[in-house]
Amino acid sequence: MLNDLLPGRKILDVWSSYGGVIHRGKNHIKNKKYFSQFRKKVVGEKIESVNRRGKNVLIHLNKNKTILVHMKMTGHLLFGKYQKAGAETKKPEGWEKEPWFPIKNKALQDPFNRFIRLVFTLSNGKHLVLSDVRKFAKVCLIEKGEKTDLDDLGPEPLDKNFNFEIFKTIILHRPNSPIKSVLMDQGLIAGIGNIYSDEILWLSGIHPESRVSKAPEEKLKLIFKNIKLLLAKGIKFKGDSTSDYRNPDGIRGAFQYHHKVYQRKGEKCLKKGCGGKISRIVVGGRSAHFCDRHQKKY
């Protein structure tokens, strides 16, 4: 969606409220000194394209500069017309204490979107802003030849070249690990999070604690198929807004209305004829929801 909105727009200014002594020396905009240099390097640049790598949004300015935004657990990027507040400015309800607020757009004016920490002023009179309630997000500038965390990410599961043989080879790098932890390892496969891993394993009928090396090949093939199926479904429904995520227009995604297992602890399994119940355990430090009957442990 951002790639439909941003290309061709020039960055006229950048504002941020991030900061704090804890971030001194860090290579991201929460370090005030870094932000000052970041601002100088991006103001005046034109946005060429936007894409995603794993859970990172990449805003390409030219062949040498890319803005990386990792929204972490609580951030989301919004696009629209915003105004910086003055002493006598009348603001939307719920935005009384905020330094920036959206104009006219009712979805953007939802108080849920009010935690504006970063604002890019664009040449078309609109703004790209980052709402980040818990201030976990990371924003930095990548310049040509610079090594970044992106270099350590695994392949994109929706890439047309990502086939079953590649998938099998990759996950067998951790043969004795729980399958859920392996699916969520961004260094093995990029972009599968907690919600999608639960849904993939439920649909595939395999317990999240199953060891990779013990899972039958037919189950691995089913997992591979359902990775592509459910991630594509997530895109179709414009993301999952169980928690903080919102689309750039401020509207919730809809994948959460199609959950079969995630956060359904104690409820009846939705698989036809199963009769099981959804349980919750912790696997590798993350919650895992599964059916106690049809999801087999290997």
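Other form of same protein, the form predicted together with the DNA, not the form predicted on its own:
One chain, no partners, no other molecules: that is all that follows.
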């Protein structure tokens, strides 16, 4: 979607609401002065293309520079016409926390889009903004040859070359770990988060705490198949807006309407004829939802 909107536009200016939204190098190093360095390097550049690696959005500029955006829990990128409040301008109600607000666009005026921490002013009167309630999101500039977080990511699960044998080899590097933690380890496989791991394991009929090496081959095959299936479904429905996530046009994704287990604690299992109930436990520090009947623990 951003790849339809951004390429060809020039970055005219960058604004941020707090020092620290811009990070540098590997491992999340924060420093207020990085913002001015970042701004100097990207202003005047033209956006060539946009793509994704794992959970990172990559905005490629000319001269071998790439802006990396990781939205973490509550970040989302929005695109449209925005205005910065001044002495004369009046903001919509509820938008007092940050100075930027969208002009004449109902979807962008969604209350979950209020937390505008970073603004790229683009050519032709449009803006790319980052809304992020919890301020976990991270943005950094990658210059050619620099080491980045991307170097540590596992393969893309939707890549045609990512086959069952590769999957099996990768996850068996952590034979005694719970399967859910392994699926969510970005260094093993890139891009699977908490919601998708729960949904993958429900569909595969395997308990989130199952040890990788104990799971039978046919279960691993099922998990492999369902990773591809559910990530593709997530993309098809334009993401999951259980919480605050919005698409670049400000509109909700629809994957939340297709949850079978995530956040269904205490409700009936939706698998035909199962009759089980959904439980919630903590695995690897994250909430894990599963059916107490048809998800087998190995």
